[in-house]
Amino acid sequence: MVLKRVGIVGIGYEGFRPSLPDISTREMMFMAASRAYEMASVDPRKDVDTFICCTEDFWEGWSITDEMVPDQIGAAQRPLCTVTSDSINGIANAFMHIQSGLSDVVVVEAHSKVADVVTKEDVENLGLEPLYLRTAGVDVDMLAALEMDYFMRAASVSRANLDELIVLEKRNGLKNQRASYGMVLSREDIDSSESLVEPLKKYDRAEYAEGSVVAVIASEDWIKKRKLDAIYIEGVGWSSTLPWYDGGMVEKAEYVERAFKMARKVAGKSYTAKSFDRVEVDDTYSYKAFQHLFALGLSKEDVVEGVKSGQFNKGGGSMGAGNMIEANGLYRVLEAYTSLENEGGQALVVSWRGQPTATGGVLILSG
């Protein structure tokens, strides 16, 4: 079967701040969607075949929250699917909708209104295995700290390596209008910062942020018919593997390795991580950025040099812009899209759903 080419013709966003007390979740989604539709020159009530929202009831505060999604993104009385996962998985579903012939145009939305959640730690910990981990009093930071320590020893990654990544990403965030957590930081600042669970420090974990991102995705035939420009999705992949505490790999993230392999197969090209002009990789914990980059086939020397040269997360990543939960993947796509639109080339986007999962996605984009 010959795959259709699929492209992103518009992407809009709202927020990217620690808190948005002045607008509701639905208003934020409406604003992001309106900007995406204006960029793509589409009428959602006439031109869009399917809508996909990446959302999780626990983060919203009520069950079956997708009942409240359609109106503000123009999907009333239209097909709408909920993907309870990181938004790269939402894009993968859009890609498959178009490949199947079900749709020509699909809209994908993801958001974070996490400042409205009073007990964020409780929501995170509900994802933990209930019989052993939860009853033992383990939380997600404790799991991250154990994995971090194990990973640093197994992969010979030093505290200095992680500090360098954090310092540079925070500095990159100062140049990005969407990054609320950009700052000038020193290694001494990190060393003296609060210890969450040894060896995990305050700056090793990205702070939360609120925002919404909406992408309009279409088949190449539709794009050409409308005479629109697009950033094309050359490949997409996703995977879930065993978490490290259940016997999964620690030296690298196997879910990213498998997702990258799938994305290359879809693209029909033997890409390596060095093939790309821009790499946007999940860094919601500092050590995970290294773990994900290793899974792409890069050596420690490649990663250390790439960090120094600013090759990864040029907009500051989650360290600079914040952790936007299910919208993290679409945020990275937004950064890659903006770069490719201005400079051309190819970009690689890597997502992870967060602790305690071993679930991630990979997207290959070309300008």
Contents of the next structure:
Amino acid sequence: MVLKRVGIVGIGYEGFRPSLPDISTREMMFMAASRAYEMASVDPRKDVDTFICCTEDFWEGWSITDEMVPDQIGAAQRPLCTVTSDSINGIANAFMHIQSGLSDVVVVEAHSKVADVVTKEDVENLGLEPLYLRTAGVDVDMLAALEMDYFMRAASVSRANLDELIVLEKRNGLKNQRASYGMVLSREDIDSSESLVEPLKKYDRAEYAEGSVVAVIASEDWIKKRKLDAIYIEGVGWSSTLPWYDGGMVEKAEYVERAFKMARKVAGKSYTAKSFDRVEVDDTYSYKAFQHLFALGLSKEDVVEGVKSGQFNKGGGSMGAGNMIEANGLYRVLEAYTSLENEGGQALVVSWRGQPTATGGVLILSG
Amino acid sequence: MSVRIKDYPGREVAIEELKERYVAKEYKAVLRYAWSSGVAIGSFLDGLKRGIILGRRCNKCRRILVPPRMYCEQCFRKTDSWVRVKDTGEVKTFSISYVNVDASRRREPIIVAVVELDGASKDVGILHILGEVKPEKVRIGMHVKAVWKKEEERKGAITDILYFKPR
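Counterpart to the form predicted on its own, namely the form predicted in complex with the partner chain:
Okay, now the whole complex, with that chain kicking things off.
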């Protein structure tokens, strides 16, 4: 059986700011969706078969959030489901909706309205195992610091290596109009910055941002019938593995390694990480970018050289644009989409669900 | 409580007893949110503080939405203009509740109702409570009017309307 090819025909966004106090979550989603539908020339009330929203109740502050999301993305009284994970998983679900024949057109939305959460640390800490981790007084930054220390020693990654990545991504952010955290930063600035939990410094962790991203995803048959341009999804994969503190790997992110393997299998091609013109990789913590890149099969020399030459996260990544929780995956897709639309080629997108998870997804895109 | 039920059987388990006997580890999350009300609900709440009820009109389907939205979910387009609706309406549905929000029992019931406001579209209603009426007197279609808090006590919240009473 020949499976359908799947492409992205429109992508829209709203926000990408540290805080958006003047609009509600729903109004933000509506604007992002309106832009995506205009770009894809679709009427969501007629043309879209299924809708997927990536959202997590604790970040929203109400349960059954899925009941509250259809209206603002054109999905009132239409099939909609939520995916409580990073939005790469939402795209993976859309991909399956189309390949299974269930849908021709699927919409995926993800957002962050994280400035509305007053006690962010408490929401983060609810992700910790309740009986022996949470009550031991550990928080997610402590876990990150422990992992960072272990990783740097195990993978021979130095403080200077991390600094170089942060400095470049912050500078890339300045060149990206939608990135709020772009800045000219020196290694001395990082060195003298606040220490969160040794060895984790303030600049090692991406700051939060608010925004919504909506992608319109369709089958190749539908795209050709409408005579639209598309960025095609050649492969998609996702995986959850043991966290390092429960015995999982620390030198590289095993979940990314497995997800990349799955994505290559779906694509039917033996790509290496060097095959791509653009790599958008999770960098919500500086050391995680290295860990994720190692999991793609790159050596330390490859990564250090790639960082120097600006091969990764050309738009500034999360260091430049901010951490948008479930929308991080779609943000990286947006950056890759924009690049492929203008320059062509192929892009690799790597996302992670965040601390304390060992869950991630990989997407292979071609222009 | 009701005509047939004068008391509840069994024994209510108190929170302290629940913790002592059944909970292995207690954890108290402090979850606090400060939601951005946005343009539509922000204006609606501001209107309540001023003693008026605002809706939004969609020029395509011609509905008037209360509480207001900046978009019409049926037409998927921005709504077009603000509309001031009356603080009177009729009861579309109601329920007489003998439980509080924490599931504890009430001896005096609370009457919750959906009120279709005069000036809003048919089947567009707001949820509130009824007052100054005995439960057995409430009827579907009953005409009601908002009873507002004193102006100086209003905070820009749905509770600036104390309740709806028969008119």
